[in-house]
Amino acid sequence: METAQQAESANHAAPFGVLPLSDALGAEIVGVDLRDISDDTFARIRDTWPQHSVILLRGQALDEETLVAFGARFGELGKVLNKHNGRSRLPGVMYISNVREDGQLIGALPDGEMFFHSDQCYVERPSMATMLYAMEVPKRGGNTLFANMYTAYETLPERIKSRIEGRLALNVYDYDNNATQRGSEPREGIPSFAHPIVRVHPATRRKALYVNRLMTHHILDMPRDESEALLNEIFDHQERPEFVYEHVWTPGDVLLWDNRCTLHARSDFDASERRMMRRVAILGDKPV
């Protein structure tokens, strides 16, 4: 019977390829070992982003300085907003995690359901992508799951995107309260920015839905009562299943997303057992 290590040794020999990894979205990229890629091998992995928005590779075992080396590769990496942070030796590193060490948490979002999102839509230059690795995992529960802003925003009725032509949406997010499910008002101080809730991608130049339902308060110059009855409409559509890939994790997990086309989303699990993963973020721009 074949071990993990072999298994593992097998796939890094194996020479480079691609298989879909949902009909949503998605792509996992095989023959490959992160501690070690040329320029070539970086190349295709970076041309391979683009057209399936979330790259999975598996089996891989990294430190902070070797996932921030390969994170920083796609471009500047963006600053740890969240303050839970105690782990990291570098700054571009947060972990995510409900381990406790001497009773403080590691990590940060430590346990639960968290509601679909993209990363650091509440600041004027969002992340435009996340990578995480997975180090600890629980037997079930937990995954992360990822929606597909393309395919959201093209399959919306016209009678929608009449409505939210041209216009923006406030996001906010409280670190305290309500980390990962959406709230009721925002408390005065939090991170919050308005960004258009059609964006078009800067590399692809699809438009995708920008707005989710864990960081979007409200439509700009819009009644309150309209704009929380449209954006409920949208969050059900742009969460429908059909849009979303659901990744189960595996220590030696690396996943990248692309924040500019999908949401993503993590499930419940067991609070007693460990989960830990490591994530970098890449500064993006300003949604256009």
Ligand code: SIN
The other form holds:
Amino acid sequence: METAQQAESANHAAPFGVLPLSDALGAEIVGVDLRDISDDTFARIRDTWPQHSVILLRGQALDEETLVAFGARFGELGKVLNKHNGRSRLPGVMYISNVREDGQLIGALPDGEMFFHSDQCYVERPSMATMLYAMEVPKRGGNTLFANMYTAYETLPERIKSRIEGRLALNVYDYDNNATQRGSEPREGIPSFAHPIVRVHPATRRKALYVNRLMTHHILDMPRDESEALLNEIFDHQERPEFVYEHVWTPGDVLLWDNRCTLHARSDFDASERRMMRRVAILGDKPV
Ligand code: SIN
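Switch from the form predicted on its own to the form predicted in complex with the named molecule and print that structure.
All chains and molecules follow, beginning with the one already shown.
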């Protein structure tokens, strides 16, 4: 059996290459060690990313410093908003983990399934990208699923496209304890922000759906029952399997995803198994 170290050296020794991950989206980049990349290699990664929306690099060994250094090459790192962030040494680093020490969680978003969402869509300037590095993963499950919001928009029936054209929807952060439940009516202290239902990606100029089952509460200026029925129809459409790539993690994997044109979700996993990921996010612009 190949050891992680052998896989790491084989991956890094290969020439730079791009291998599509699925028909929906995503590409694996091989031949790169993120601890030591030249400006030219970084430019090739950056230029590969918009076409695939999600980039995977396997066999990496990243501490907080190297993850932050790689993330910062894409732009200013976003603030960590989650309260379970005691473990990180560097600002901008967040741990996603179900591990508890002395009964206390050491990371955020600990257990089980999470509905599809886009990171920080409930603030004025959400993360444009998120980078997740796998440290420990369960034997089964805890996969991250990515859905392509360009194709989800492009394949919407015209009757839905015309109903959402130019409209805003309110996104709410209210899932700390249950990430399989839609956010409730915004309350005092619960972050929320209204963004366009369809946004234009600033780099590709393509239109992408920008609502999601976990955080989008209602469409503005529309009766609530109408908004609810329309959103449910959009949620079911945007999560269709043909738009989705499901990533089964191996320790050492790094995924970089574009929150402006993808949604992500997490599959359930055994709560008795350890899952630990290190994460940074890159600040984006206000969606238009
Ligand atoms: C997230 O939504 O950022 C977490 C994804 C994961 O834990 O796989």
